[in-house]
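Just one chain is shown here, as structure tokens, and it is the form predicted on its own.
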Amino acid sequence: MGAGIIGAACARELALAGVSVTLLDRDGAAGATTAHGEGNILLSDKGPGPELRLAQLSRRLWPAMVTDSVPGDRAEWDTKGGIVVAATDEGARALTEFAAGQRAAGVRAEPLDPCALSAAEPHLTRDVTAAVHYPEDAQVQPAGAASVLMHAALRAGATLRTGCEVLGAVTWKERVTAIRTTEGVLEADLFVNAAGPWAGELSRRLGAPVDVRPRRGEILVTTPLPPTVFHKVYDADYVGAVGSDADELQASAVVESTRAGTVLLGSSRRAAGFDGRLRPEVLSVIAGRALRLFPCLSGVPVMRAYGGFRPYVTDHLPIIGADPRLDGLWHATGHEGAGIGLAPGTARLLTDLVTGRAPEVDAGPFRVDRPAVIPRGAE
């Protein structure tokens, strides 16, 4: 239930494991959150812990998934790597300590001296106190990557139904046996809630609510430029913005190019419900932060701006696994801004759990019945 990147990845993995899969979406496939992201596949922003382990599994799985037999390079797989920079002495100490912890967890995190940084990013500001290179960071075109995964699922026997909204569950003895949709009643042995930011609303309709909330983010896109930005470059403040629980605007400088030559400027996070209006004051903050990193972008036209909703859970971990309150209901959601990067690992973990295989990562931290996920009184 949900045909974004997470739903497509889960459908592919389950179908390849021999499960009969139907993928549903109330609108079009990959048209919501997936189509409104940057396509980041990052290890650089995750400290040691369960999310990093899931990200490492996903990073290992991504190359084979994007080279699946679909004509053309729709996914635009790019192993450009990332560079994280600090602009203060305090920021340099924090970045150095963070990178050391990641290296201990198996992440390649390589300090760059000023000469090496200048060679890697010649247009980057020189007002930098520390820089770390993450060669494992990568990028895909998100809708294209979702299309690759979806086509692989369909070739493996899955079916896709769009324009099919889930209205509620048909239950018997605390088990969901079917779902009521705008296209009729659909029966199955299990149902996976992969509705992203709408997973909270969908779970309420099904009678087993999980606390997934929308968190808004915006991105600016410049006109095409000659080669200017060669990695995903971001300020070390980005890690703090990702991990913040604040409702007000959290912004940090994130700058990267695309194959088309455009430059993406981000990023922002804020609680806005499902209010999809672009806020000029937010876009102004994003642009200002980006110019601190790349002053050469001053005067470059911005040809468009877009935003999307991310599925936010208060403990900043995805929800992956069976719902203990309603037999037959499973969840794969709550990835916030990391859904693209974590999709393969999420699909592999979910399929391991469904089929009884030994999981490659510990599923415990992502369980449904943890305090951040099930609202009080909804146990």
Partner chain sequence: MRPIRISLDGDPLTGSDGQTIAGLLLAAGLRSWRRAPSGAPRGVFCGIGVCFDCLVTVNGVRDVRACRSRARDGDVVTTQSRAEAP
Second form
Amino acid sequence: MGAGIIGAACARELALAGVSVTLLDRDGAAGATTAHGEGNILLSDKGPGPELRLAQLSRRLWPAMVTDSVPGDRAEWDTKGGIVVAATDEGARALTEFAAGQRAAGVRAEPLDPCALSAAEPHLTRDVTAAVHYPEDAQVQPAGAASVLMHAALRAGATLRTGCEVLGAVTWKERVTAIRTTEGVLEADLFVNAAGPWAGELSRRLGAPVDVRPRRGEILVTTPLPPTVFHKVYDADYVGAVGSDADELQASAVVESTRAGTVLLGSSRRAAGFDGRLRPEVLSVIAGRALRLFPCLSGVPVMRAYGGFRPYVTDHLPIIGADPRLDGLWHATGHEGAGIGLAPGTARLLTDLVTGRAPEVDAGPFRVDRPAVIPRGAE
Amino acid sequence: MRPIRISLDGDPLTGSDGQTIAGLLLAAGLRSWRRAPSGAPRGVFCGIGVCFDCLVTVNGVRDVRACRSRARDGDVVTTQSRAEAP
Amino acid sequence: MTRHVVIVGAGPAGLAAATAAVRAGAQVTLLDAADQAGGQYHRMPLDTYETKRPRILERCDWWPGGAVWALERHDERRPPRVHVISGPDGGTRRRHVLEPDALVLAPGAHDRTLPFPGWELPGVFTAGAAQALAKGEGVAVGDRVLVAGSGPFLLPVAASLLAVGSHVTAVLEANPAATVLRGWTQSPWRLAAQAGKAAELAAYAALLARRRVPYRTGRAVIEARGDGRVEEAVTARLRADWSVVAGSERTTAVDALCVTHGFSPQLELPVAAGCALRDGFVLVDEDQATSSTGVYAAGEVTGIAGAPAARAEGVVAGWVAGGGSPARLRTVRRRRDEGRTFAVRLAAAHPIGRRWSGWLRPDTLVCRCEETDYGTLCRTADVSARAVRLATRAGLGPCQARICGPTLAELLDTNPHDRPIISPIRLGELANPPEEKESTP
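Instead of the form predicted on its own shown above, give the structure for the form predicted in complex with the partner chain, please.
The complete assembly is shown below, putting the previous chain first.
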């Protein structure tokens, strides 16, 4: 249920494991959260812990998924690497410490001296107190990548049904046996909630609510430029913003270019429900933060802005596993801004759990019955 | 109308005050000055600021619509594509 | 307290709205992205403009070169905040935010040119480009020019080209004579009110006849050819549904080609304001009010009906937006409704035939900016429209689908007018905070 990147990855992995899969979406495939992000596949923003382990598994799985017989290279897989910079002495200390922890957890995090930094990013500000290069960070064109995964699922026997909205569950003895949809009743042994930021609403319709909330983000897109930004470059505050629980606007600079030559500037995080209205002052803040990193972009026009909704869980961990309240219902959602990067690992873990294989990473931290997911009183 | 002089990629061109950069270039006999991503030549298409085909760099500022900008005496206009470094 | 009305667009509709709103007692701010008032319709050389500036500009707050880059819907009970950058592009323009009591949107329309093989060659222009360059600067887009497409607009364009010394080889109307005549001659008494418009067109037709410029119906340009610039046009006979009659192709040597198949309303402002659309135009009521609180629309965005109708709509919109009583608008409303009848007639006489895409080839560009071809779009259409656009980059280039949007909307199910950044703004300009509200630049 949900044909974004997570649904497509799960459909592919389950179908390859011999499961008969139907992939549903109420609209078209890969059109919502998946098509409104930057396509990040990052280790750099994750400290040691379960999310990093899932990210490392995903990073290992990604290359094979986007290179297996894909005509036209729609995924635009790019191992450009990330560079994180700090602008203050305090920021430098925090970044250095953070990177050391990551290295201990097996992440390649290589400090860059000013000379190496200016060779790697000649247009970046010189006003930097520390910089760390993360060669494992990668990027895809997210809707293209989802389409590649979906096609692999279809080749493995899955079917896709778009324009099919889930209305409710048909249950029997605390087991979901079918779902009611706008296109009729669909029976299955197992239902996976991969509805991203709408996973909360979908789970309510099915009678087993999980606490997934939308967290709004905006991205600015410049006109196409000659090559100017070569890595994914962001300021060290980004890690803090990702980990923050604040409802008010959090903004940090994330700057990178796409294959078409446009530069994407992010990122903002705020609680706004599903309100998609543009807030010019948010765009202004994003522009200001980005210009601190790349002052040379000052004269470059922004031609587009778009926003999307991240599926946010208050403890910042995805939800992957069976729902303890309703047999047959599973969840694979709540990845916040990391869904593209974490999709392959999520699909692998879910499939391991479904088929009874031993998972490669510990599924415990992602279980459904934790306080952040099932609020007290909702059981 | 007062005559003005601008340059396009270093070559001097003359026009008159009040002309747009696109009008001045067309009047000078040019038909194309921008390169599309494939390298194909482009010039004016819509003439009223909608199509962005006529983009030029003016005094170092990229992506100026030639059809919407009045040429000013001494303007340094350069052609642009996506390939070269800024 | 005096009502503050912001009017976006200073063409015939916007100027009429400004005059009516001032008369109704409102304080008016009139914006236009161009540095001259008058819009495309009243385009003229800068020195002529100095003496012919509309007088209303002295009686309102006139912001030439004022581009609206965003509309902020901060409170659904009020019109949106209007975010403006003003001044010539290329330096740092100034940022302002206006908070009007009423907003009148009169952004107008631009040419809609359907793609055809070779339409990206330099020397292929929209008819509007030829018109603007001829009227605004006395520049001829070519020496041997073919004018083609559909609609009465082709006639004044040919006249403008003749006036600046071009040889116009022919004017081709794609619709067959039967369609055009049926559209124009049905219930002629209803056209009487538009006598001015009819006389204007008759004068153009007479001019073309005098200058021996052939006007042919049922014929279209289906390809442009040339090495680095247009050198010849391939024309062909069309059936009523615009399918090409095989074997009717002919080539003509030209150094410029002007092609327009109608007009696209500039809908990014109304869409950003949250206005409901119907049949591709802004839905308005008797008073030109849109579905968004305090937002009015006038001119070509409500239907392509020409300058007289746009003026009448502007009067209604400006008067009501300025707080005037709608009861006093009987005469102007009748003029507006006659204009709308004219629009219906125009649409019937010059429709776009549904089989036009027959002249496309797999390698014909649909998106000019990103050079996405027709074949690629047809092959990719299996995911959501947004995913197709991301995969092919169709409509994601600098023009943001202003040109290919209507065609993409036919091929994919997508809203071609959703552009929250209404006009490009440079990062440095965006990062600067707006200057004090309500100040005049």
